[in-house]
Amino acid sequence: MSMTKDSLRAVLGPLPVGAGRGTIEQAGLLEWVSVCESFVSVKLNDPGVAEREPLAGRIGAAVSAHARAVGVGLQSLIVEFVDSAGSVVHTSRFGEGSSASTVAAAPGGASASEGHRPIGGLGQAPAQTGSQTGSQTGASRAQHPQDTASGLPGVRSVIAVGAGKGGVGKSTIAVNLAVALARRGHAVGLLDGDIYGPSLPTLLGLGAMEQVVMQGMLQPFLVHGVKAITLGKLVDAEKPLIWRGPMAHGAFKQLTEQTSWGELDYLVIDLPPGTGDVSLTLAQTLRLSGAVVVCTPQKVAQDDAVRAARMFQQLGIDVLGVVENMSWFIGDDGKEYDIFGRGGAQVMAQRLGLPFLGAVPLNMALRANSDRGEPLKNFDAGVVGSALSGALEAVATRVEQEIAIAEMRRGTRVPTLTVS
């Protein structure tokens, strides 16, 4: 037996509020119920100044009853008090992992605790892992950690999006590069590895819908046509994520590993930038395809791209190639400005040897689409013209090409010949 979703519905319906209100179920206090494996997690409705951790430990009290019956050591229970506006108010903790039984929440939500809720494990730790994280030492212990990399049921091709440094714009080449994939009808999944800076909600307009966990797996959103796992969906949107390596290294692996994708064509990972603890993590336990570098034309960005490509190479990841982005900017007038330096990532990519997978432009209507989330919007050429739609297009056509040839290269996969 387990804990399900559903049992513990039960558990807490009947559960008296206090004050005169009935039950939580009558007084329709509960907002929603979270658990993977021995994590769970609880929000409802303020009761209350009064009423809040008298209510909060008949909920700890159930809940770990309740645990012991199905035979589940409780590692984790957060209670959440929000109000008419959804902002955390009380947070209340019980379980092995907790420190504290209560925390009470700072002015405008943001708890004055740590910056993160933990779920099925985030923030964590594995034994064996923790002191591969976080250095250069525990990438020189092997010299390809790629060769010792496994691949994700059912998913046959992963693509790694990243920078060498912030603000260049690499989490909206992923998204759009993961729905051009989609709009050409492959099976495409999204995963939002900055987790330090989680942008995807943002991006794919996630911000009414509650992530779901199913058998101790998450179950990804879908939208746009793509499958897509964020954590900025698992912790408080103000909040910040204050981890150590290991502490990194468990919330991506649950992520990548706890996540119900099906059956994909590309999985398409959106790092965060630089060359830390993420990036060795997703090339110790993810066989990838191949990874794109992100950069903008200047020089202090290629600076960064160029570590960024070495870094890549040393893990023994293939580099698919460089995307400039905001290669150009088209304005209201129709006219293109070089406001970085058009040109500046290609240059650099013929210096290195890698392939150049196209220059995107930035203009007014990408900025609003990816603000409102609607990336589709970026490929009508009637809203943001050509330019952009057509750039777009030409990076997923090329990220394709490349991926085939590497894995021709590495054997994965053999040429075809089509007869008509």
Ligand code: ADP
Contents of the next structure:
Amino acid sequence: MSMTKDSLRAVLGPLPVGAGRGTIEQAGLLEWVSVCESFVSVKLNDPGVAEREPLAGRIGAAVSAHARAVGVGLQSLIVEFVDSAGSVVHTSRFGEGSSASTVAAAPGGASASEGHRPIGGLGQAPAQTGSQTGSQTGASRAQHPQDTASGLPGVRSVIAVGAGKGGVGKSTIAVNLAVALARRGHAVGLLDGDIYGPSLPTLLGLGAMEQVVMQGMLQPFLVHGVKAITLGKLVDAEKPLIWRGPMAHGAFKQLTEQTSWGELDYLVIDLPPGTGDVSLTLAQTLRLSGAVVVCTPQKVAQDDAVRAARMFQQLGIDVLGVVENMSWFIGDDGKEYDIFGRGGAQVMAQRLGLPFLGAVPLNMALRANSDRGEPLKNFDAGVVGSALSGALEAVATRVEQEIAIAEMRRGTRVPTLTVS
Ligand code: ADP
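Show the other one: the form predicted together with the ligand, since we just had the form predicted on its own.
The next block holds the full complex; its first chain is the one shown before.
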């Protein structure tokens, strides 16, 4: 048995709101429930200041009892109250076997994401989750697969790019992030960890190139200023890649550890979509700076992205933030069309307390350059337009900033002060 959205809705619906307002169901307060194994988050319309904490308490007790009944150890429950504009006005957090710690947002919801910032800290005790970004360390982190992982010699920062589902542009964002970082003078590696459907041969235009192996080490392709490696050049492109767990583990480890990366500032890893073996292997073997979650604006994509973000957190990997891909489209008439509901992923990031790393438009040139394996062209504003090139640059800037923050927080990088 496990907790599901439906089982949680059934538990929450009959709870009294207080002040004679009937049940949560009758008052129509429940906005959103998300569950990933032992992590639950619930969003409700604000019942009013006086009712928030008592209601959060009842929810905490009911969800804990439900978790016990289905045999799940509830690691974390986050209860958020939102105002009519959707801004979080109050957050209550619960950890296993304890009472809530609560965080009220500043007026206007401005600090909602600060107050509710579960980066890498979801598995921690409530006393720690109540503190803000300082909750990255502590005894409970030792439970995470990341805690035993080590760095890759010569590689400063490892960034995983993941998504809840396929087709949202995860590989496209990974490639363009790597190229953008390389254009800034960084030494960048790009690893196609999507071993079930490697797409880097196409996206990087590796077509006729042969994989070189020297002294038992894979030599990465040097293309578009990036050192890239992909299983797609080691297997038959037309054959389906069916891996059992241990094989996937082995293939991924081999790609990371038996490649001559040399010195790198950043290694960008394009993960398979969803939550699975490769992410676990990655978390166990490589110390990461953090993960970027790519999502399109639609509700269905958001739900999957929430699961992916929760998975990274459960593995002990900091989520650097969310990129909204295919955010909007500029038609030939010059008008902007919000085909998939622009801003949806941004709101989702805000709800989860995750940084928003930027939005990338749905763009024909990006698709064409990707199919032709010419990512550098995406940065030529004169040809593709500044909306696309600017968006890709902005994402790279935000990722760089979030990595610096994550590494400083962890003590693996010291701040530098430039005086001019
Ligand atoms: P994923 O890795 O999530 O499965 P891909 O990066 O392979 O997705 O992208 C799927 C398809 O969508 C590709 O053909 C890619 O060129 C296209 N695509 C991705 N992002 C965009 C975008 N912003 N505008 C236009 N096409 C895009």
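Numbering follows the first chain given and starts at 1. By rigid core we mean the largest C-alpha set that fits within 1.5 Å across both forms. Quick caveat: nothing in here was measured; it's all calculated off a predicted structure.
Quick check: T397 between the two forms - does its CA shift reach 2 Å or more after fitting the rigid core? Moves: no, less than 2 Å.
Determine, after fitting the two forms on their core, whether V79 shows a C-alpha shift of 2 Å or more between the two forms. Yes; V79 is a residue whose C-alpha shifts (by 2 Å or more) between the two forms when the cores are overlaid.
When the two forms are laid on each other by their rigid core, does G334 show a Cα shift of 2 Å or more between the two forms? Shift of 2 Å or more: yes.
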